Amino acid sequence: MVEPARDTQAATKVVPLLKDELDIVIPTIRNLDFLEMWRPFFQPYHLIIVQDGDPSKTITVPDGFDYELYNRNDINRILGPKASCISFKDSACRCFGYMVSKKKYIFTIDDDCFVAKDPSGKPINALEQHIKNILSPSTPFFFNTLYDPYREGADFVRGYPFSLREGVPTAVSHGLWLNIPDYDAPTQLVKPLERNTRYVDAILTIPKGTLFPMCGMNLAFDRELIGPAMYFGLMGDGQPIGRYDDMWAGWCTKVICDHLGLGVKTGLPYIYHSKASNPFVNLRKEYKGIFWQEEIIPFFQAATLPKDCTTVQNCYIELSKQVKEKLSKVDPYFDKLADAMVTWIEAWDELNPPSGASAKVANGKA
């Protein structure tokens, strides 16, 4: 049995990397007491909290944290009619935080994720490891059997092409979880007591042309490189599907990263996922997606983008056209999702104009 780190306050003094260049985005419906455990690691950074559900509910944040808090009223006020692209009553709302951030990097985490321990019992600074992943290159074009060659104690193995050893910029760092695995509802139902106790000390670049199921509860990315592709779709209230928000973003992001020559890493760091969600509730949210993914995944596997798509926004608009053309026959929902993808890019560009222009974003309450 694995347990979370209890005394994180006694952690070695943390030197906050990229303190002024990174925002931490947290979606929530509850008080953020979990931040006390993360205080030694998160307190130096700016938090963007996206409150889901009832905007009249007061969310409390422990003293000493620098944060902005946005609820649904704030989202509607800032985006106007374009707020329709931001999900309601679903953690997919977190992507609004990506949009309003002005930092180069984003780390996002769920409020039921605690500090994990490494095999020696030391608390894991997940954010620090994500930053190290993002700041070192990826190797998507040729697999290194010794995993990440840029880590201390590793290198490129014999036979690795020298022409590819510089690697490419890393756009995404995808972390993992001890205790409660990120399972779908059917797997939860047949393995209700299963817990992940295995700590694997490895980081891998996901090869070009290979998709993966991205989980949004322990994730970092370079907002300047890939931010506009990190749209978590239409989920939750009024939608026929849930719990596919992060995976949709992951599939879109990976196709675009492959096209633009960017890298995606998975593996370390681990967090401790404390709470298993209700599998019966999850099944209601997922059941259409379980069928649809058998057509969605081949769609993304076959997706290609024109050479003249040289920006993330161009790529994403092109992908939205292909979603409308090829997935609308699966269900009318995808026609609506394709439109929301365009709206998302329009809203992103309004709040994040090209260099030389300026835009003002009203902050949420803090």
Second form
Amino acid sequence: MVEPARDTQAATKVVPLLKDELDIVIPTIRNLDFLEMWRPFFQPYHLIIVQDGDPSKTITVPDGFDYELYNRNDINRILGPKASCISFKDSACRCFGYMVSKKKYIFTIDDDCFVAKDPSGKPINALEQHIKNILSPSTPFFFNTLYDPYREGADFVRGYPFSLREGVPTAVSHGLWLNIPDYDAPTQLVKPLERNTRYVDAILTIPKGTLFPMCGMNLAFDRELIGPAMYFGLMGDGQPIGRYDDMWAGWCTKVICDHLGLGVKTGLPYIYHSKASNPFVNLRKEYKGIFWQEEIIPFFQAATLPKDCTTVQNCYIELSKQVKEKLSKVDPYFDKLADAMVTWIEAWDELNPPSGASAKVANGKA
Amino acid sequence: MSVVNIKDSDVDIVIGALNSDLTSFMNEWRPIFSRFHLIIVKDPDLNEELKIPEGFNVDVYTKSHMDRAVGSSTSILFSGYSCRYFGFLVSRKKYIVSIDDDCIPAKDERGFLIDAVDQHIMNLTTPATPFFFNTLYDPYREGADFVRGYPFSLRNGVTCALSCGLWLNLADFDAPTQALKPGQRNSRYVDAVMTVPARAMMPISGINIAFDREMVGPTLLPALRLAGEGKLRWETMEDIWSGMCVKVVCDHLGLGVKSGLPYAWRKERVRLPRTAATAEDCVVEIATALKQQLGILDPVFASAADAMSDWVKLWKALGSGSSPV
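So the form predicted alone is up there; where is the form predicted in complex with the partner chain?
Once more the chain from above appears, this time first in line as the rest of the complex follows.
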């Protein structure tokens, strides 16, 4: 029986790594009560709250956190017409937080995710583990059977080529979830009682050329290395699809990481996912995605980027062209999405000009 | 936990005997091996008679069988760890499980003995998923499934042809890594089996593996022999070479390769000759082996070996009798 950590205040003293280089991005439409549980681990860091839904509602942030908060009005004000690329009534809106951040690293977490316990009962500092994952290299070119070789107590196994042991920079750290697993609606309907109680003590690099379903519930990435690829698409209000925002970002990100020689890790840390969303609601949101992904996956598996695409933005724009060219026939939605991908990059570059030029962003209300 | 639709008679357990005395090895594995047919293949370079305890259904193959079957010029093919391949050749079962003779059953985190054969068969008889990575690892395991975003058309999976287990205690590290970290022991039990994605290369260790002989039998092959190949695992690459062939073939044929559970417990093995009967003799043997095998990698090992020999001489001269000072 898996349970969240109840008393994290007594957690061992935390040394906040990368305190001034990492932002925590949290999308919310309800409240931020869950932050209380994370306080010992999150308080040293700056938060970017992206408030979805009704902007006239006030979201209370627990005392003592340093944060900036953006609601829909702020997003519209800051991006103007480009705000059309940011989803409404879907947690996909979180990617706005990535765009306005000024830090090198992002950690994003859902507001129904709590602190998990490791098998010894100790509360897991998920943020610390993500940072360790991101700061150590990845090994996408050859699979190490003992998983992450840079972890204490592990190493490369016999037969692992020495020339590949330096690894490559890690762009993404994908964490997992105990309790409510990230299942799609059909699986939830068939297995409503299934809970993830298996703590798999591993981190591993997803090999080059292999795609995976990237979940945005417990995710960290190097914004400087891969940020512009983390667009969470057009979802929610006015869109024919939902619950594919992180998937879309994950497929784009993996293709670009593979092209640029960057690594993606998955595995630890675990968080405790407390809330199972309504599977019938989910089915309505996802069902088109279930059909479309049969076309989308082969598209991404076959996607290649030209050698002269050497920046994330160039790669992303190129991908958007291929989306328009090859996926529009699946549904006109992809035509809109391809345009939104371009708008996203334009907005990203406007808010994140090369150093020297000033950005014309006003901070959100505190 | 037993596998429902596989008969015990579908499985052969192939052991390459590089040690002549298999008594403790077989007794440790008895609860797990005793219901299966075993093929024990004796390293053709091993002179001593094999000692095998009673109570097993076992066929033993030796150099003379190899000579009779394939001709004496090819028995070199089966020298050392490669003797296992003779067992793979003569087996007629669908599944083969092969474990090095310096491994014993490991215990899981709750202290229960791990039935490595059962886990290997489970791995081989459930589908593999090489075309898309499942972040919750093996979706066919109890308590797991495919995650959101996993294409439905890929959820049938493909046949798993190879199951690569892992090692607690002594992990399968190469010589330089062992030299650098002589005290490192693998104590991390990772409770996962996963499919190694198509087109991803990996080092496949022969220490604890199982495979579907009908599907990929011929691709596990004795081919790459190192110039200085010896009787310790870190002196070999035969399994690594064989493994790369298997992976490429599986990728091409649309078969799967899994890695992870089961763990086996791998014991220390510093092989010293019987003639090393005293501590001093043993140190001299180790120093000789060190100089021969690691001295070529770095002069620091040659110096260490010389120092060890000098120390023994010093000990013999001054370490007993009247005090030197």
